[in-house]
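Heads up, the chain below is alone and in the form predicted alone; it's given as structure tokens.
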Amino acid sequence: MRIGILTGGGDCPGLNAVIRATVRAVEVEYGGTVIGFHDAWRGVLEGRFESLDVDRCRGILPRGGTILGTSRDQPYAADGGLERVREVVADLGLDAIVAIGGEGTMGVTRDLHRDGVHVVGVPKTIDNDIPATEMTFGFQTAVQICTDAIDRLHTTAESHDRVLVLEVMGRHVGHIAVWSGLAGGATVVLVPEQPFDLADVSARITARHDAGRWATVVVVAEGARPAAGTLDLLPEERDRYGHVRLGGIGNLVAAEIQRRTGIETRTTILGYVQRGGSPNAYDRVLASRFGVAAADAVAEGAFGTMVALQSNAIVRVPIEQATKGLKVVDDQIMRDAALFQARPAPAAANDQRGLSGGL
């Protein structure tokens, strides 16, 4: 057996141990080989590669990044690029090549394998909206990060008696604000799958400082916006890929945190540091699980497939089911979160758009 493997997208811990999972596999209990191409598809079109062994993955567990580097180029935006595809894993004797990545990197899988290539998909997201697995690796890192920093603004939070305000990742979902906002005990939450009202987030946070001298955390993932008519946002830009540039959300909502409730407001954005760095435990033992479970799909010819995470077994999915939108958070979680949320100002209590400002 002779695979290709790559890593796409943005990057995110436990990369390198699907990689050093996969090769071993391949190398020990098929006695095959791995071709590691280097940053992604750009790799495939231009045929940049290195062999991969065990001896090569020693020592990359722990490690954050990817040794392949990565990118968001694809094959279908490049003149002629499914032909180059197919030249490559014709001229390399690769039986399949395995992806490594997010919404994106499991698009052109999808194609690819409509297209006739052999390709197997491994879902990479700290943002944790792949469908079809109910938990991608890097999440709970990510989750992990964020958590730490909550518990420590909350000291700062209570000393000054400020509001401080936390953004971070999630540009469609906002599974990494919920769950770090759950377990860091944040006092609102504002999430991309409910637009708020900050008038009610004031309201509410208002309310708590009115009732005593506690510290009042905001969680807000970069992908949150306001409801239609009650905030105005500044024209968005976008990259050379077409997505829209995240980021600053957090500024916005403190400031105008700070002009309603006359309380001084702060903004702390973690950005990178959330995707960066060492992988947890967790997240090793399931990248290493995914990794595993690539080589055997290739092994046995399940092309077309992604490895996923269901009721604690790693499955194999059809790619298509992973494409069909993002996974969105859970209402039980969701519902879960709010009971530990401010709750709504007295003069809102009756309001029905419930907890519109958050969870």
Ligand code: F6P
Contents of the next structure:
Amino acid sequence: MRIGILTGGGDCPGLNAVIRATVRAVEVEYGGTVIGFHDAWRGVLEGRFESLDVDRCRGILPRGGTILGTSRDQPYAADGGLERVREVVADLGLDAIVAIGGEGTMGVTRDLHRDGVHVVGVPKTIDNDIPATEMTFGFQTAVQICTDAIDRLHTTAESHDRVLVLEVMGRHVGHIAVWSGLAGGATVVLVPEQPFDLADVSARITARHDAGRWATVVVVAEGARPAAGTLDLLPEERDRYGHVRLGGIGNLVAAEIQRRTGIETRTTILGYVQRGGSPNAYDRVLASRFGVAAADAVAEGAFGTMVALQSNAIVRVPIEQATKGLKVVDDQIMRDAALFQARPAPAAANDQRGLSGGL
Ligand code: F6P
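Please give the corresponding structure for the form predicted in complex with the ligand, as opposed to the form predicted alone shown earlier.
Complete assembly follows, chain above in first position.
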């Protein structure tokens, strides 16, 4: 068996654990070989790759990022990209390509499968927004990083009697915000799934500060947006792939809270800290199990599938299931998170738009 492997899209802790596991399974279990393409699909198109074996992967389990590099380039965006992928697969004698990535990478994997290329997907993203899998590796580590930040913000907010706003990643879903908000006892959690109204949020914060000197920490998902007509937003920027550049909503929220409440408010935007560094134990195990399952899928000829976590078991799902929209925050955890928020301000009691409250 001979596999090509690549890591695409935003990096995250755990990528190297997948690479290490796939290499080990292919070499030890199936007596095969693996090559790693550099910088995702760009490396496939440009023919840049390296041989990977168990010795090359020693020591990379706890290492963040990806030893192969990554990019957001897509073969279908390149002239003759599909033909080039087919040519590289044939020239290198590959049985399949294992593509580790998020929404964009899984979409390419789906299309390549449709066009007859042997591919297997491995779901990766700190956002945890990929359907058909309960968890993606990278997410739990990001939640821990954000929770540690919230813990630290509590003490400084209390010392200064301030409101501290923490902007976290997550693209167009609020999993990181809700999980870390719950874990960190945040006062307010704003997510894309629930457009927020800062009049309501500010009234709740004022009521809380009037009731006592407690830290107020507001967690804002970078994709959270105000209810229509309640706040003017800055024009959206896009990167060279056409993706909306998120980030900055935390500053707007903080300025508006301070203006409305008169309470000193500061912002922390965690940014790429959430994607850096070593994976936690959970992500190392999940990533390793995904890597082994990807090798098994190739060995069994289960092309056009994505490995996934369902009911605590590693399964395979048709790649099409993994690319049907985004997995959004479910109502149950949203309700659980709301229970830990402070009571709505009396004036706003009937206007339950956002999640707000606190320890
Ligand atoms: O998808 C992972 C992610 O970290 C998102 O949470 C974030 O919005 C995006 O990547 C940032 O993309 P880039 O690394 O291209 O700036």
